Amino acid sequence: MLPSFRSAPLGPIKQKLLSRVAPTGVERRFPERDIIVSKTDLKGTITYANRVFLDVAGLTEREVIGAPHSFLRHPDMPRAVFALLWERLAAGKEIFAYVVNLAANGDHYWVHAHVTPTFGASGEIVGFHSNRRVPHPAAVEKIKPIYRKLREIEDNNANRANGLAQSRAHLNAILAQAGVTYDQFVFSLAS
(Lines of atoms letter the chains of each structure in order from A and count residues from 1; the text may use other names and numbers.)
(Lines give C-alpha, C1' and ligand atoms only; values in the text may rest on other atoms or scores of the structure.)
Protein backbone atom coordinates (compact mmCIF):
# COMPACT_ATOMS: atom_id res chain seq x y z
CA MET A 1 0.00 0.00 0.00
CA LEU A 2 1.32 3.42 -0.92
CA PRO A 3 1.63 5.93 1.92
CA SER A 4 -0.72 8.84 2.29
CA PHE A 5 1.19 12.12 2.22
CA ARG A 6 -1.38 14.21 4.08
CA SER A 7 -1.30 13.56 7.79
CA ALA A 8 -1.96 16.98 9.31
CA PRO A 9 -3.03 20.42 8.14
CA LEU A 10 -0.10 22.36 6.71
CA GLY A 11 0.87 25.91 7.55
CA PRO A 12 0.79 28.66 4.90
CA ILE A 13 4.47 28.24 3.90
CA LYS A 14 4.18 24.48 3.39
CA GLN A 15 0.82 24.87 1.62
CA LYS A 16 2.44 27.33 -0.80
CA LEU A 17 5.19 24.80 -1.55
CA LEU A 18 2.61 22.19 -2.47
CA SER A 19 1.07 24.41 -5.12
CA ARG A 20 2.77 23.62 -8.40
CA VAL A 21 5.46 26.02 -9.51
CA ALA A 22 5.95 26.12 -13.25
CA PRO A 23 9.12 24.36 -14.38
CA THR A 24 11.64 26.87 -15.75
CA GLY A 25 13.57 24.36 -17.87
CA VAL A 26 16.75 25.47 -16.10
CA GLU A 27 18.84 22.67 -14.64
CA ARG A 28 20.56 23.15 -11.32
CA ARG A 29 23.76 21.30 -10.56
CA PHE A 30 25.57 20.62 -7.36
CA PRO A 31 29.17 19.53 -6.65
CA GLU A 32 29.96 15.82 -7.12
CA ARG A 33 31.36 15.64 -3.60
CA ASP A 34 28.04 16.76 -2.08
CA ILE A 35 25.33 14.36 -0.95
CA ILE A 36 21.71 15.39 -0.55
CA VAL A 37 20.28 13.70 2.55
CA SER A 38 16.75 13.58 3.88
CA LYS A 39 14.75 11.44 6.25
CA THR A 40 11.00 10.94 6.41
CA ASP A 41 8.46 9.25 8.59
CA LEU A 42 6.31 6.36 7.35
CA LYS A 43 3.98 8.72 5.48
CA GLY A 44 6.78 10.45 3.58
CA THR A 45 6.76 13.58 5.74
CA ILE A 46 10.22 15.14 5.94
CA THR A 47 11.79 14.90 9.40
CA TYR A 48 15.37 15.85 8.43
CA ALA A 49 17.06 17.64 5.54
CA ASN A 50 20.76 18.42 5.32
CA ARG A 51 22.21 21.75 4.17
CA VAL A 52 22.94 20.43 0.65
CA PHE A 53 19.26 19.43 0.25
CA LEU A 54 18.12 22.88 1.36
CA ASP A 55 20.60 24.73 -0.85
CA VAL A 56 19.89 22.71 -4.01
CA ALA A 57 16.11 22.84 -3.51
CA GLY A 58 16.22 26.55 -2.63
CA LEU A 59 14.31 26.05 0.61
CA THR A 60 14.73 26.60 4.33
CA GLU A 61 14.59 23.99 7.04
CA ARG A 62 11.40 25.61 8.33
CA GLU A 63 9.80 25.15 4.91
CA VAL A 64 10.66 21.48 4.48
CA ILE A 65 10.35 19.91 7.93
CA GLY A 66 6.81 18.54 8.17
CA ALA A 67 6.18 18.80 4.41
CA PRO A 68 5.55 15.73 2.26
CA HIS A 69 8.68 14.76 0.31
CA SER A 70 6.49 14.53 -2.79
CA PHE A 71 6.30 18.33 -3.08
CA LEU A 72 9.70 18.12 -4.84
CA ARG A 73 8.34 15.85 -7.57
CA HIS A 74 8.96 17.25 -11.03
CA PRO A 75 6.02 16.78 -13.43
CA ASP A 76 8.31 14.84 -15.82
CA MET A 77 8.91 12.15 -13.18
CA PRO A 78 6.85 9.01 -13.90
CA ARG A 79 4.50 7.79 -11.19
CA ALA A 80 5.51 4.22 -12.12
CA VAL A 81 9.00 4.77 -10.72
CA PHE A 82 7.60 6.06 -7.42
CA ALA A 83 5.16 3.16 -7.25
CA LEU A 84 8.09 0.77 -7.62
CA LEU A 85 10.04 2.74 -5.02
CA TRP A 86 7.26 2.54 -2.42
CA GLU A 87 6.65 -1.13 -3.19
CA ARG A 88 10.32 -1.94 -2.56
CA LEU A 89 10.52 0.17 0.60
CA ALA A 90 7.34 -1.36 2.04
CA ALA A 91 8.97 -4.78 1.53
CA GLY A 92 11.97 -3.61 3.58
CA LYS A 93 14.27 -3.33 0.56
CA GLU A 94 16.48 -0.50 -0.64
CA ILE A 95 16.18 1.01 -4.10
CA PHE A 96 18.37 3.04 -6.42
CA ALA A 97 16.74 5.30 -9.00
CA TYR A 98 17.35 8.31 -11.18
CA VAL A 99 15.03 11.12 -10.13
CA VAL A 100 14.38 14.61 -11.43
CA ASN A 101 13.25 17.00 -8.69
CA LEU A 102 11.78 20.47 -8.78
CA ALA A 103 13.43 23.33 -6.86
CA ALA A 104 11.34 26.01 -5.16
CA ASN A 105 11.75 28.43 -8.08
CA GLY A 106 10.86 25.86 -10.77
CA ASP A 107 14.41 24.87 -11.74
CA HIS A 108 15.09 21.13 -11.84
CA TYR A 109 17.93 18.91 -10.72
CA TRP A 110 18.72 15.26 -11.43
CA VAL A 111 19.93 12.89 -8.75
CA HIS A 112 20.97 9.28 -8.40
CA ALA A 113 18.93 8.37 -5.33
CA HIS A 114 19.54 5.57 -2.85
CA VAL A 115 16.50 5.17 -0.62
CA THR A 116 16.37 2.76 2.30
CA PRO A 117 13.89 1.91 5.01
CA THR A 118 14.87 2.84 8.55
CA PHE A 119 14.25 0.04 11.01
CA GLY A 120 13.28 0.34 14.68
CA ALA A 121 14.65 -1.75 17.54
CA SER A 122 12.08 -4.49 16.91
CA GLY A 123 12.84 -4.69 13.20
CA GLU A 124 9.77 -2.72 12.09
CA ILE A 125 10.06 0.01 9.46
CA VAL A 126 9.87 3.40 11.21
CA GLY A 127 10.80 5.73 8.35
CA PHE A 128 12.94 6.21 5.30
CA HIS A 129 16.39 7.62 4.53
CA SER A 130 17.51 8.95 1.16
CA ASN A 131 20.99 9.85 -0.08
CA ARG A 132 21.18 11.54 -3.46
CA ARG A 133 24.32 12.05 -5.48
CA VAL A 134 25.15 13.74 -8.77
CA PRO A 135 24.14 11.27 -11.49
CA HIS A 136 26.39 10.27 -14.37
CA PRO A 137 25.40 12.53 -17.31
CA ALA A 138 25.21 9.60 -19.75
CA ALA A 139 22.77 7.81 -17.43
CA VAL A 140 20.49 10.85 -17.33
CA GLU A 141 20.48 11.07 -21.12
CA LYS A 142 19.56 7.36 -21.34
CA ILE A 143 16.78 7.58 -18.76
CA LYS A 144 15.10 10.74 -20.13
CA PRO A 145 13.41 9.07 -23.15
CA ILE A 146 12.28 6.15 -20.98
CA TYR A 147 10.75 8.50 -18.43
CA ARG A 148 9.14 10.52 -21.25
CA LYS A 149 7.48 7.35 -22.58
CA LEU A 150 6.31 6.29 -19.11
CA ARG A 151 4.80 9.76 -18.52
CA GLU A 152 3.14 9.65 -21.93
CA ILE A 153 1.50 6.33 -21.05
CA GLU A 154 0.36 7.70 -17.68
CA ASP A 155 -0.90 11.00 -19.07
CA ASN A 156 -2.76 9.53 -22.05
CA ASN A 157 -5.02 7.36 -19.95
CA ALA A 158 -8.18 8.95 -18.55
CA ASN A 159 -8.07 6.52 -15.63
CA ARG A 160 -5.03 7.26 -13.41
CA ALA A 161 -4.90 3.72 -12.02
CA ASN A 162 -4.96 2.21 -15.51
CA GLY A 163 -2.31 4.65 -16.69
CA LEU A 164 -0.08 3.70 -13.79
CA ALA A 165 -0.60 -0.03 -14.40
CA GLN A 166 0.21 0.35 -18.10
CA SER A 167 3.27 2.45 -17.32
CA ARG A 168 4.51 -0.18 -14.84
CA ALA A 169 3.90 -2.89 -17.46
CA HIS A 170 5.97 -0.91 -19.97
CA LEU A 171 8.80 -0.53 -17.45
CA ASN A 172 8.65 -4.27 -16.70
CA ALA A 173 8.80 -5.01 -20.44
CA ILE A 174 11.95 -2.88 -20.76
CA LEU A 175 13.56 -4.84 -17.91
CA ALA A 176 12.46 -8.19 -19.34
CA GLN A 177 13.79 -7.32 -22.78
CA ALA A 178 17.15 -6.34 -21.25
CA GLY A 179 17.09 -9.47 -19.06
CA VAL A 180 17.91 -7.50 -15.92
CA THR A 181 16.41 -6.53 -12.58
CA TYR A 182 15.52 -2.90 -11.92
CA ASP A 183 18.69 -2.38 -9.86
CA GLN A 184 20.88 -3.91 -12.57
CA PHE A 185 19.19 -1.68 -15.11
CA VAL A 186 19.80 1.48 -13.06
CA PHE A 187 23.48 0.70 -12.62
CA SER A 188 23.92 -0.30 -16.27
CA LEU A 189 22.92 3.20 -17.41
CA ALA A 190 26.16 4.74 -16.14
CA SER A 191 28.33 2.46 -18.28
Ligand SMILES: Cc1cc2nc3c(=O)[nH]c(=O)nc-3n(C[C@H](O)[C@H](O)[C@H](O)COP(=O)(O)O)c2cc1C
Second form
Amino acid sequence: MLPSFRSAPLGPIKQKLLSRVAPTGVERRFPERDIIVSKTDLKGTITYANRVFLDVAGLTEREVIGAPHSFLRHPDMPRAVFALLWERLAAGKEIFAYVVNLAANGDHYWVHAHVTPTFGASGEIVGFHSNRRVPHPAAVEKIKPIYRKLREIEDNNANRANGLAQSRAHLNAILAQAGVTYDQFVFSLAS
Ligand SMILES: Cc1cc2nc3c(=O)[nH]c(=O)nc-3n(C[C@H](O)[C@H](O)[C@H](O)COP(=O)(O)O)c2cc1C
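Mind pulling up the form predicted together with the named molecule next to the form predicted on its own we just looked at?
Below, the chain from earlier opens the complete complex, with every other chain and molecule after it.
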Protein backbone atom coordinates (compact mmCIF):
# COMPACT_ATOMS: atom_id res chain seq x y z
CA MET A 1 0.00 0.00 0.00
CA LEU A 2 2.54 2.60 1.14
CA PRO A 3 5.05 2.33 -1.74
CA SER A 4 2.38 3.50 -4.18
CA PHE A 5 2.30 6.86 -2.40
CA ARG A 6 5.98 7.40 -2.92
CA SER A 7 5.65 8.07 -6.61
CA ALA A 8 2.71 10.40 -6.05
CA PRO A 9 3.24 13.92 -7.36
CA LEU A 10 4.01 16.58 -4.78
CA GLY A 11 0.81 18.12 -3.43
CA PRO A 12 0.56 21.90 -3.32
CA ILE A 13 0.96 22.03 0.48
CA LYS A 14 4.06 19.87 0.35
CA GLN A 15 5.53 22.05 -2.38
CA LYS A 16 4.82 25.08 -0.25
CA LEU A 17 6.51 23.52 2.77
CA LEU A 18 9.46 22.44 0.72
CA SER A 19 9.97 26.00 -0.41
CA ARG A 20 9.95 27.06 3.24
CA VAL A 21 6.58 28.40 4.27
CA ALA A 22 6.91 31.52 6.41
CA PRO A 23 6.49 30.77 10.11
CA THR A 24 3.35 32.38 11.55
CA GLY A 25 4.68 32.40 15.12
CA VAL A 26 1.52 30.58 16.22
CA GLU A 27 2.21 27.55 18.40
CA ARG A 28 0.16 24.38 18.04
CA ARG A 29 -0.30 21.93 20.86
CA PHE A 30 -1.36 18.31 20.90
CA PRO A 31 -2.77 16.17 23.71
CA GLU A 32 -0.32 14.72 26.26
CA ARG A 33 -1.61 11.21 25.64
CA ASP A 34 -0.79 11.41 21.94
CA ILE A 35 2.43 10.31 20.25
CA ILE A 36 3.50 11.68 16.89
CA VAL A 37 5.07 8.81 14.96
CA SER A 38 6.96 8.69 11.71
CA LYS A 39 9.30 6.24 10.03
CA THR A 40 11.87 6.92 7.35
CA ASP A 41 14.13 5.03 5.02
CA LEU A 42 17.91 5.34 5.33
CA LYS A 43 17.93 8.75 3.66
CA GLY A 44 15.28 10.27 5.90
CA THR A 45 12.46 9.96 3.38
CA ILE A 46 9.19 9.46 5.21
CA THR A 47 7.69 6.00 4.77
CA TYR A 48 5.06 6.13 7.52
CA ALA A 49 3.23 8.81 9.47
CA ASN A 50 0.51 8.21 12.03
CA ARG A 51 -2.77 10.09 12.29
CA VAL A 52 -1.50 12.32 15.11
CA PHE A 53 1.42 13.43 12.93
CA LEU A 54 -0.89 14.26 10.02
CA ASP A 55 -3.36 16.12 12.24
CA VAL A 56 -0.74 18.21 14.04
CA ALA A 57 1.18 19.02 10.85
CA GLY A 58 -2.02 19.68 8.91
CA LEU A 59 -1.01 17.37 6.10
CA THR A 60 -2.44 14.34 4.33
CA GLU A 61 -0.72 10.95 4.15
CA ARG A 62 -0.38 11.47 0.41
CA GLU A 63 1.55 14.68 0.98
CA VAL A 64 3.83 13.25 3.65
CA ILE A 65 4.82 9.81 2.40
CA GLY A 66 7.83 10.08 0.12
CA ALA A 67 8.79 13.55 1.36
CA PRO A 68 12.17 14.18 3.02
CA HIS A 69 11.77 14.65 6.78
CA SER A 70 13.49 18.01 6.43
CA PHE A 71 10.36 19.42 4.78
CA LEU A 72 8.96 20.06 8.25
CA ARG A 73 12.08 21.82 9.35
CA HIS A 74 11.60 25.04 11.26
CA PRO A 75 14.23 27.74 10.54
CA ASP A 76 14.88 28.08 14.28
CA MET A 77 16.24 24.52 14.47
CA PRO A 78 20.05 24.46 14.60
CA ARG A 79 21.82 22.30 12.04
CA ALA A 80 24.10 21.11 14.84
CA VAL A 81 21.22 19.17 16.41
CA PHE A 82 20.41 17.34 13.18
CA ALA A 83 24.10 16.64 12.58
CA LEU A 84 24.23 15.01 16.01
CA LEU A 85 21.02 13.11 15.25
CA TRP A 86 22.38 11.64 12.02
CA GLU A 87 25.72 10.84 13.64
CA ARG A 88 24.02 8.92 16.42
CA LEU A 89 21.64 7.11 14.09
CA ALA A 90 24.46 6.13 11.72
CA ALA A 91 26.26 4.63 14.71
CA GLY A 92 23.15 2.56 15.48
CA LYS A 93 22.28 4.65 18.54
CA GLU A 94 19.10 6.35 19.66
CA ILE A 95 18.80 10.06 20.35
CA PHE A 96 16.41 12.25 22.30
CA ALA A 97 16.00 15.86 21.22
CA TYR A 98 13.71 18.84 21.59
CA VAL A 99 12.55 19.81 18.12
CA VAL A 100 10.35 22.57 16.78
CA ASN A 101 8.61 21.73 13.53
CA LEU A 102 6.57 23.62 10.99
CA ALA A 103 2.96 22.76 10.26
CA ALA A 104 1.61 23.14 6.74
CA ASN A 105 0.40 26.72 7.31
CA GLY A 106 3.60 27.89 9.03
CA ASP A 107 2.40 27.35 12.60
CA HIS A 108 4.90 25.50 14.78
CA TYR A 109 4.83 22.77 17.40
CA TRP A 110 7.46 21.65 19.87
CA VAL A 111 8.11 17.97 20.54
CA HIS A 112 10.36 15.81 22.66
CA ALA A 113 11.56 13.35 20.05
CA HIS A 114 13.02 9.89 20.49
CA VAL A 115 14.61 8.79 17.23
CA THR A 116 15.97 5.27 16.78
CA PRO A 117 17.39 3.12 14.02
CA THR A 118 15.27 0.18 12.87
CA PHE A 119 17.30 -3.00 12.51
CA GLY A 120 16.82 -5.76 9.95
CA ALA A 121 17.04 -9.50 10.54
CA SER A 122 20.84 -9.52 10.27
CA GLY A 123 21.28 -6.52 12.52
CA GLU A 124 21.74 -3.99 9.74
CA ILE A 125 20.07 -0.59 9.89
CA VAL A 126 17.09 -0.59 7.52
CA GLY A 127 15.46 2.71 8.45
CA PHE A 128 14.62 5.07 11.29
CA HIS A 129 11.71 5.64 13.62
CA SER A 130 10.69 8.73 15.58
CA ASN A 131 8.24 8.93 18.49
CA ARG A 132 7.43 12.44 19.69
CA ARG A 133 5.63 13.44 22.83
CA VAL A 134 4.44 16.71 24.27
CA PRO A 135 7.56 18.36 25.71
CA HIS A 136 7.83 19.69 29.23
CA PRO A 137 7.12 23.46 28.83
CA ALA A 138 10.04 24.40 31.11
CA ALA A 139 12.40 22.31 28.97
CA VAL A 140 11.30 24.14 25.83
CA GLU A 141 11.94 27.49 27.49
CA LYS A 142 15.43 26.31 28.52
CA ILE A 143 16.34 24.99 25.09
CA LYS A 144 15.08 28.01 23.12
CA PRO A 145 17.98 30.39 23.98
CA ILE A 146 20.50 27.61 23.38
CA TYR A 147 19.07 26.85 19.94
CA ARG A 148 18.94 30.61 19.22
CA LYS A 149 22.65 30.89 19.97
CA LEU A 150 23.49 27.83 17.85
CA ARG A 151 21.46 29.26 14.94
CA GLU A 152 23.19 32.60 15.34
CA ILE A 153 26.60 30.93 15.09
CA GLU A 154 25.47 28.96 12.03
CA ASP A 155 23.88 31.97 10.32
CA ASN A 156 26.74 34.34 11.00
CA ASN A 157 29.29 32.15 9.34
CA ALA A 158 29.65 32.57 5.59
CA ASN A 159 31.13 29.10 5.34
CA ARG A 160 28.42 26.50 6.07
CA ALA A 161 30.82 23.82 7.27
CA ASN A 162 32.64 26.23 9.58
CA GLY A 163 29.34 27.49 10.95
CA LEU A 164 28.24 23.95 11.73
CA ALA A 165 31.58 23.08 13.32
CA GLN A 166 31.50 26.19 15.53
CA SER A 167 27.88 25.58 16.48
CA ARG A 168 28.69 22.01 17.50
CA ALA A 169 31.72 23.24 19.42
CA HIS A 170 29.46 25.67 21.28
CA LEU A 171 27.03 22.89 22.17
CA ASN A 172 29.93 20.73 23.35
CA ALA A 173 31.23 23.63 25.44
CA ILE A 174 27.82 23.94 27.14
CA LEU A 175 27.91 20.22 27.93
CA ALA A 176 31.52 20.36 29.15
CA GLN A 177 30.78 23.33 31.37
CA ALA A 178 27.85 21.49 32.93
CA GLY A 179 29.93 18.30 33.12
CA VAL A 180 27.26 16.21 31.44
CA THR A 181 26.77 14.13 28.33
CA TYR A 182 24.27 15.22 25.68
CA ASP A 183 21.77 12.62 26.95
CA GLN A 184 22.12 13.77 30.54
CA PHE A 185 21.71 17.35 29.38
CA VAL A 186 18.50 16.64 27.44
CA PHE A 187 16.94 14.83 30.37
CA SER A 188 18.03 17.48 32.85
CA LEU A 189 16.00 20.10 30.98
CA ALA A 190 12.70 18.68 32.14
CA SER A 191 13.57 18.82 35.82
C1 LIG B 1 13.22 9.33 11.88
C2 LIG B 1 13.60 10.76 11.60
C3 LIG B 1 12.78 11.77 12.04
C4 LIG B 1 13.10 13.10 11.81
N5 LIG B 1 12.24 14.07 12.23
C6 LIG B 1 12.47 15.34 11.91
C7 LIG B 1 11.55 16.35 12.28
O8 LIG B 1 10.51 16.08 12.91
N9 LIG B 1 11.84 17.63 11.93
C10 LIG B 1 12.97 17.96 11.25
O11 LIG B 1 13.15 19.15 10.94
N12 LIG B 1 13.88 17.02 10.90
C13 LIG B 1 13.65 15.74 11.22
N14 LIG B 1 14.56 14.79 10.88
C15 LIG B 1 15.87 15.22 10.33
C16 LIG B 1 15.79 15.52 8.84
O17 LIG B 1 16.00 14.33 8.13
C18 LIG B 1 16.88 16.56 8.45
O19 LIG B 1 18.17 16.08 8.78
C20 LIG B 1 16.69 17.91 9.15
O21 LIG B 1 15.37 18.38 8.97
C22 LIG B 1 17.67 18.96 8.64
O23 LIG B 1 17.48 19.16 7.30
P24 LIG B 1 18.67 19.59 6.35
O25 LIG B 1 19.72 18.54 6.53
O26 LIG B 1 18.09 19.61 4.99
O27 LIG B 1 19.10 20.93 6.84
C28 LIG B 1 14.28 13.44 11.11
C29 LIG B 1 15.13 12.41 10.67
C30 LIG B 1 14.80 11.08 10.92
C31 LIG B 1 15.71 10.00 10.44
